[in-house]
Every structure is written in C-alpha cells, then in structure tokens.
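Presented as structure tokens, the chain that follows is alone, the form predicted alone.
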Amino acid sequence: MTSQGTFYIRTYGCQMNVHDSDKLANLLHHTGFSRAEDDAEADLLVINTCSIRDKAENQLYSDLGKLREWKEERPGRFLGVGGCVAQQVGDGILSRFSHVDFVFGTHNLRWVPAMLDSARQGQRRGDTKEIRSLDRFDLPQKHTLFESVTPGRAFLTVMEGCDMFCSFCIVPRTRGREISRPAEAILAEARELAQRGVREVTLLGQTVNAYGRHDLGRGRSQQAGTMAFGELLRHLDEIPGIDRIRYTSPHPLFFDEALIEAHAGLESVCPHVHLPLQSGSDLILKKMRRRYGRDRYLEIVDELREAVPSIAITTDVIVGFPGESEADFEDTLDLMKQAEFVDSFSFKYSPRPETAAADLTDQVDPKTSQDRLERLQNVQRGLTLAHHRSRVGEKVEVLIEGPSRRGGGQLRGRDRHHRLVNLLAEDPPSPSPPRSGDLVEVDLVEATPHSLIAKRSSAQQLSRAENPRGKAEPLRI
C-alpha cells in the first residue's frame, strides 16, 4: 500500500474518547498512514474532543486558533476535528475556523478516510449524523503496525449512548441513544485481544451496566444477540488469557443482584467499582434527575462490600449544582465519609447547552463552588491516604504500565483494585526486569496520598503461560 503520510491524534476526555482515538489510529494504519511521534512531524492532525464541561470545549477553540500556524507551516497538511464537540457544534467549526478541513461526529469514525480524500480535492466536509445501525461498530481488526500505548490492557466497547437524560449532562446529545453490541461480537473481540497478549479488558459504555436492557425489556434479546450485563461478564470470565475485567461507567440504577454476584463469584472481575454519585443530597439528586437517593446509593455500597469486603469504590462528584445549599454540600461530604471512597473525580458544575439544568436560575456563585471543591478534595485526600496506609504489608499483583514518573528506574502499574503502584528499582538490577504488560507480584511497603510504593516479591513474575482456565501461573525467574 502506498504511504499516505503520518498522523497524530490529540485526545481529550473520557475513556470512550481514548478508545475512539485508538479505533481511528487503527483505521488510518489500514489506509496507509503511519503514526508520528508528535504533531510537529504529522501530515494529518486530528483532535478528538470532549464537551462534558465548558473548560474542555474552550480548550479546543484555543487550540484550533493556534493551529492555523501549524497548517500553514507545510503545504499538504490536513486538520480534522472529531468527538463530542464536533457532534455538538458540527459545521459551526468549519465556519469559525477556515483552516479545519473536516469535522466528524461520534458515530462517524468510519468516514474519516473518505473525508480526507475530499479534503485533498479541496472540499471541506462535516458529518455528524447519528447512526442507529450496528454498522457503526464495524471497524477493521488491529493492523500489524498498530501499537497500543497500554500494553497488556485494552478497552472494549459493549454499548454506546445514554437514555438517562440527567439534567446536567450533554452526553445523550453528543453520543446519542443507547445501543448495545451483539454479545458474540464482544466476545470475539475479547478473544482476539487475549491472543494479542492483552491481560486486562475494560468494558466501555456511557451507562455500561445498562447493556442489553432494552432488548431484555422488549423480549428480543435472543433476536438482537444481547443479554444481561452480569451474564456478559460470566462469558468474558471464561475466555482463556483474560485475567482482569473492569467496566466503566455504570449507573447506580442498573446495579442488580446478578452484577453484585459477578463481583463475588467471577475470578476475572476486579475488586473495584467506579460508581458515580454526583451529589449526596436527595434534593440535588432529584434536580439532577439521577433517579436514586442517597439511601439507595449507600445500599449498593453495602451490598458490594458484603460481596467483596476488600472492594475499592471510586466515584464522580459535582459541586455547585444550581440550588446547592451549604446543607446539601455537607450531605455530600457526609456520604463520602460513610462510603469511604478510595478516590473521586470532582468538578465544579458548568452549564452545557440544551440541558435542563442550563435553564435553572439559582446558579451557585463561582467563588462558593471553588471553595466547596477544595473542601471536598481535602476530604478525599484524607480518605485516599487512609486507604493506602491500611494496605501497606499486602502482597498484590500489578500489571506493569511503564516507567514511573518518580524516576530513579522505578516502574508503575495498577493492582486489581485499580490503585497506582510505583515499583521501586531493584538493587542489584534484575537480569530480566518486568516489561510493560507483565503481571508482577509485589509487596506494598509505603503509602502516599497518590499511590502505593512496592518492592518486587522474591523476584517473582506472573508468566503468560496458561493453566487449564487460562489464568496466569507464577513463574520463578
């Protein structure tokens, strides 16, 4: 195949965006492109955008303004914009930024090569139409040149879209309505990933544990090839070579007995749940249209901890939602302490276009929102450090990601609880040090507010050899 040049993708936002960028990179490889080390070396630059908060959208517009010079530096360069802001604004980006060649929405990855061909002929195009067909999942298998930036780990889309319409959230508009992939397509992709050396898969969906619910509710799951989420986990657990299964992001409304039992009974399902809260106030939860209250949320936490006592629970929290009083905010802090969150992603509320909350008049003063965010994050730092300290002395399995930011020859990885572990350099150095994608057994020796510090356990490394179930066995080296 004739070389088409080099590409670089800038990615903002959630795991779904990261995975979409991987899909696009693979597609471009199939088209004849090779990956550039950075945008300075690229002939094609694509920005995959996020619009969950106004800060991310404004960052895009700032970046695009600066990229006019990048485009003019070298004739024959092309600039594309995709993702959620593209879906939201569409041709408005082409109108505002004359140096952007094409714009594609969250359902239109497959058309990027054709849009690029049009750009080469001087035609600027935008395509942001929603596709309800399963064809949107029909993408080529991994190209031989495709290299994962996370060896040993991979994202796996099981469903897309959201039908919940929370009053603050733009996702139903940018990602569309819920659609679930057939289970056999998911399982086939998981088997292919395992053959490529992937040890950990993270199942993706805007409301991932709602997978298959519409088909089940309408009595057409067999016809559609879907099933309940807990059953899907059971089938994935049976695939040889897949040692860890994670999923994000679930909705509390769809936690059922089968999902709780999957955590208790399936070997590969990790003892970690990211369970979005958003607020600990029943009044604010109702205004957010979250469809659960604080008592039900805490029931789910208790059920998970009863099933898996060591489970790590993380969450999302929004402060400064319209009408949030000091008492409402204190309810959130109180729930955080009761739930003993291991970590949280916390944000100040920002109005998003065409959401119900954007029209609310009782907006919280920005200074008050900032103060509440800082107080909440201070509480979370204490909870995280306490959890990390409680785990010092444990022996755990870490999936190596690469060099640690701490330097000094240290490596970093994640344990089954999804905690960041920094692995101290060995002295003397091992003749066969762990590589990215390896599972390594370590002893936790120190806690920090951001990570756990570990030493390698008796130079043991978990091999890629398989036992009859296909799970990793220890290997002495």
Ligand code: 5AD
Contents of the next structure:
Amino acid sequence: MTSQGTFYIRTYGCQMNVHDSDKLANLLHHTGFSRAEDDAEADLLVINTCSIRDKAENQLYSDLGKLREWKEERPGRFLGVGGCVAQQVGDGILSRFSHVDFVFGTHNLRWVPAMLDSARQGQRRGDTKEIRSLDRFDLPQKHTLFESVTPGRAFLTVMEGCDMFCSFCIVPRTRGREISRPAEAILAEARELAQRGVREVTLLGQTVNAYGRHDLGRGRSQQAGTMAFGELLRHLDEIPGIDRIRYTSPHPLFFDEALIEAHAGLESVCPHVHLPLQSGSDLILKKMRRRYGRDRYLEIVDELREAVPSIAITTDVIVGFPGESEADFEDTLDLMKQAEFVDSFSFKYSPRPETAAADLTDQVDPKTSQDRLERLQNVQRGLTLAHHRSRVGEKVEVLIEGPSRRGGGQLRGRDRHHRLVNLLAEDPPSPSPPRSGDLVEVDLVEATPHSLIAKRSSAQQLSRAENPRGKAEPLRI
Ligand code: 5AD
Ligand code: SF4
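Now that you have shown the form predicted alone, what about the form predicted in complex with the ligand?
Now the complete complex, all chains and molecules, led by this one.
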C-alpha cells in the first residue's frame, strides 16, 4: 500500500473518546497512514473532542484558532474534528473555521478515510448522522502497526449511547440512543485481545451495566445475541489469559444482585467500582433525574462491601447544581464519608445546551460552587490518604504501565483496586526489570495522598499455584 503520510490524534474527554481515538488510529493504519510523534510532524491532525462541560468545548475553539497557522505551514495538510462537540455542533464547525477539512460525529468514525479522500479533491464534508444499527461497530481488526499506548491493558466497548437523560447531561444528545453489541462479538474481541497479551480489559459503555437491558425488557435478547451484564461478566471471566476485568461507568439504577454476585464470585472481576453519585441530597438527585436516592446508593455500597470487604469505591460528584443549598451540599459530604470513597472526580455544574437543567433559574453563584468544590476535595484528600495508609504492609499484584512521573528509575502501575502504585527502583538493579504490561507482586511500603509506594516482593514470581486466578501463564518477572 502506498504511504498516505502521517497522522496525529489529539484526544479530550473520557475513556470512550480515548478508545474511539484508538479505533480511528487503527483505521488510519489500514488506510496506509503511520503515526506521527506529535502534531508538528503530522500531515493529518484529528481532534477528538469532548463537550461534557463548557470548558472542554471551549478548548476546541481555542485549539482551532491556533491551528490556522499549522495548516498554512505546509500544503497538503488536513485537519479533521470528531467526537462529542462535532456531534453537537455539526456543520457549524465547517462554516466557522474555514481551515477545517472534515467533521465527523460519534457514530461516523468509519467514514473518516472517505472524508479524507473528498478533502483531497477539495470537498469539505461533515457527517454527524446518528446510526442506530450495529454497523458502526464494524471496524477492521487490529493492524500489525497498531500499538496500544498501555501494553497489557485494553478497552472493550460493550454498549454505547445513553437513554437516561439526566437533567444536567449532554451525553444522550452527543452519543445517541443505547445500543448493546452482541455478546459473541464482545467475547471474540476479548479472546483476540488475550491472544495479543492483554491481561486487563475495561468494559466500556455510557451506562455499562445497562448492557442488554432493552433486549431483555422486550424479550428479544436471544435474537439480538445479548444477555444481562452479570452474565456477560461470567463469560468473560472464563477466557484464559484475561486476569482482570473492570467496567465503566455503571449507573446505580442498574446495579442488581447479579452484578454484586459477579464481584463476590468471579476471580477476574476487580475489587473496584467507579459508581457515579453526583449528589448526596435526595432533593438534588430528583432534580438531576438520577432515579435513585441516597439510601439506595448507600445500600449498594453496603452490599458491595458485604460481598467484597476490601472493595475500593470511587465516584463522580457535581457541586453547585441549580438550587443546591448548603444543607444539600452537606448531605453530599456526609454521604462521601459514610461511603468512604477511595477517590472521586468532582466538578462544578456547567449548564449544557438542550439539557433540562439549562432552563433552571436558581443557579448557584460561581464563588459558592468554587468554595464547595474545594471543601469537597479536601474531604476526599483525607479519605484517600486514610485508604492508602490502611493498605501499607499488603502484598499486591501490580500491572506495570511504564516509568513513574516520580523519576529515579521508579515504575508506575495499578493494583487490582485501581490504585496508582509507584514501584521503587531495585538496588542493585534487577537483571530483568519488569516491563510495561507485566504483572508483578509487590509489597506496599508507604502511603502518599496520590499513590502507594511499593518494593518488589522477595517472593519473585507468582507461580500458577499461588496465582489467585490459577488460569494464567506464570508471570514474567
Ligand atoms: N456539569 C458538570 N459536570 C458534569 N458531568 C456531566 N455533565 C456535567 C455538567 N453539565 C460530570 C458527571 C459525570 C462526569 C463524567 O461528568 O459527574 O459523571
Ligand atoms: Fe449522562 Fe446520566 Fe447518561 Fe451518565 S446516565 S451519560 S450522567 S445522561
């Protein structure tokens, strides 16, 4: 195949976007492109955008302003915009920015090579049609040139879209209606990943544990080839080589007994759940249209703890939602402490176009929101550090990601609870230090607010008998 030049993809936002960028990179490899180190070097630049909060959307406009020069620097360069802002604004991006060559929506990744062909013939195209069939999952297998940024780990889409319409959230508009992939396609992809050395899969979906629910509800899961989420986990757990299964993000409404049982009974399902709370006030949860109250949320936390006592629960919280009083906010702080969240992502409410909450008039003033955000993050810091301190002395399994930001020859990785672990350099250096993608056993020796510090365990290798999974190959140390 003749070389088409080099590409670079700038990705903003959530794991779905990171995964979409990977899918696009793979597609571009199949089209004859190779990856550039950065955008200065690239012939094709694609921006994969996020619109969850206004800050993320404004980032795109600021980027595009600066990229006029990039485009003019070298003839034959192309600039594409995809993702959630593209879906939301559509052709408007083409009319506002004359140096953008093509715009594609969240369901239209597959058309990027064709749009690029049109651009080469001087035709600027925008395609943001919603595709309600499974066709959009029909993407080529991994190209030999495709390299995962994180060896040993991979994302795996199980469902897309969202039908929940929480009053603050733009996602149902940018990602469209819920659609679940047939289980066999998911399992086949997981088997292929395992064969390529992937040890950890993260199942992706906007409301991932709603997987298959519409088919089940309509009595057509057999035709559609879907099943309940708990059952899907059971099948994935049986795949040899897949040692860790994670999923993000579940919705509390679909957190059923089968999912709790999966945590209790399936060895590869990791002891970590990221369960978005949004608010600890019943009144605010109602206005957010979340369809659960604080008691139900805490009941799920209790059930999870009963099933897996060491489970790490993390969350998302929004402060300053319209009408949030000091008492509502204190309910959130109180719930956070009761749930003992190990970590949380917290955001100031940002009104989004065409969402129900955008019309609410009782906005919280920005200073109060900022103050609440800081108070909440302060509480979280205390909870995170307490969790880290309680872990010191444990022997844990870490999946190595690469060099640590702390330098000094340290490596970074994640334990099964999804905590960041920095592994001290060995003294004297090991003749075969761990590589990215390896699973190693370490001793946790110190706690910091952001990570756990560890040393390689003297028991150098987890043998098959000691390996709690019992099904994996002996670990390379
Ligand atoms: N404003 C602030 N935060 C938001 N999120 C979603 N929509 C908004 C919004 N309009 C947060 C939620 C969600 C996370 C991905 O982003 O907490 O779980
Ligand atoms: Fe947004 Fe709510 Fe859907 Fe999550 S469940 S993507 S917060 S609408």
